[in-house]
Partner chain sequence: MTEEGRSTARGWAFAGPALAWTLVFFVVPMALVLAYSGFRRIGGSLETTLSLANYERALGTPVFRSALANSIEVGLLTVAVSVLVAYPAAYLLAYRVPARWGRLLLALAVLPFWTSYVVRSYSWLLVLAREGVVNRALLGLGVVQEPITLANTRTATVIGFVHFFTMLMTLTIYASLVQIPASYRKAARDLGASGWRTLVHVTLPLSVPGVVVGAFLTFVLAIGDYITPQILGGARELLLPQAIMLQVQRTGDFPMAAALSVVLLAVIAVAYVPAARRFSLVTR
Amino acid sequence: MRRLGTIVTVVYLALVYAFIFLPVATLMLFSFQDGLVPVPPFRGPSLRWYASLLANERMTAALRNSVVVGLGSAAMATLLGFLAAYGLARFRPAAARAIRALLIAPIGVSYLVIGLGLSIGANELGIGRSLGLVTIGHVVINLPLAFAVVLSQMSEHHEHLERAARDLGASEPKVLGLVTVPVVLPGLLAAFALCFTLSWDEFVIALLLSRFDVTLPVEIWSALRTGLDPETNAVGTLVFALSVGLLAATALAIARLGRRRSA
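May I have the structure of the chain above on its own, in the form predicted on its own?
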């Protein structure tokens, strides 16, 4: 029975991973196809569509926009999430639970609702749709995640280190810069990487809040409306590779920080 259970578990996991990664593998495979239509049989390998992608000004502009929006929104969400987590964990205001609930609340709200709300609010204020507004929208959806990740790093042991630094005469900015930030740096890196990845792939808010300058998911959607295009396979492969690379680099950096502390 134990061996049968192991076999069933392995088969189940294999089917789950195949369901998740088979579409990605197919996307990557046909990004190297030489034919005009990304369907079997496979013809290649070829870098034709990657060269076409680099020559496509709309796609490259959308790629740059996604990087700018992703970096900006991830940095702002991580900073605000850190400040909120630090304030709640260290100063413990009377309404800490209510504040925490309000900060986490956007996780349970549809991106469509958030995008529509920001679009209506911007129109009322006379603010046009732009990449700046998209960045604000991504900060709204990423802030709860960054807050939760950083808050999980705010332990009592770290608080004792901060008190010791203050007892030794360190000012509050020095405590933050020399004690708090280095201690929670793995959480900050993880929060930044996750926020950037979510912003990089986000579509609904980017579609509702952008006008002429669009992000890469919106540009890919526009291209797919005209039919199958091998160039979009190349774009999708680059997006997947960048997301995996960023998360892997973050995990490696966190692991190195952990080894340095243990040493």
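If the structure you just shared is the form predicted on its own, then what does the corresponding form predicted in complex with the partner chain look like?
What comes next is one chain alone, with no partners or other molecules.
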């Protein structure tokens, strides 16, 4: 009976994991296809599609744009989110609940609708679509998350540290820069990484608000029009590797910060 239970467990989980990993595995395998279409039978391995990807100027430009938009929107969202979280946690202003609700609100609205709203607004003002607009849109979707992440890191214990610094004569900017920021650094790092990943992956706002210079997901999207293409497999595999690498680096950095603090 126990034996049967174990078999059922293993078989069920194996099936679920096969389902979860089937598309990623297929994507990766056929990025090394030595042929024109990324479908069975597999021939290779070959790196020709990675070579052609590096020579594809539109893709490399889109990759650069994505990094710039990602870094810009993550930095802006983390900065604004941190200031707001600090103001709310430390000074407990009247109407703090209302402020929090307003800052969190964009989470409840589909990206498509946020993109449409910004697109209508830009039209009204006669502003052309650009990567700058995309960055603004990405700050809108990232700000609630950055704010929530940093706010969750603002503990009362930290408040005592700040009060001690103030009592010892530190000015307000000094308290912020020398006490608060170092103490919530792991939270800031986590918020920044989360924002960067979301921006890096976001598609529909980027599609609606960009024109000639586009981000990577939009460029991949236009490449899809020509059908199945091993080069798309190659770029997808690279994006996956980069994201996992970034994730691992962030987790390591946060763990190291935590260790240094407790040491």
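The term rigid core refers to the maximal set of C-alpha atoms that superpose within 1.5 Å between the two forms. Numbering follows the first chain given and starts at 1. Quick caveat: nothing in here was measured; it's all calculated off a predicted structure.
Core-aligned CA deviation for residue 13 between the two forms: 2 Å or greater.
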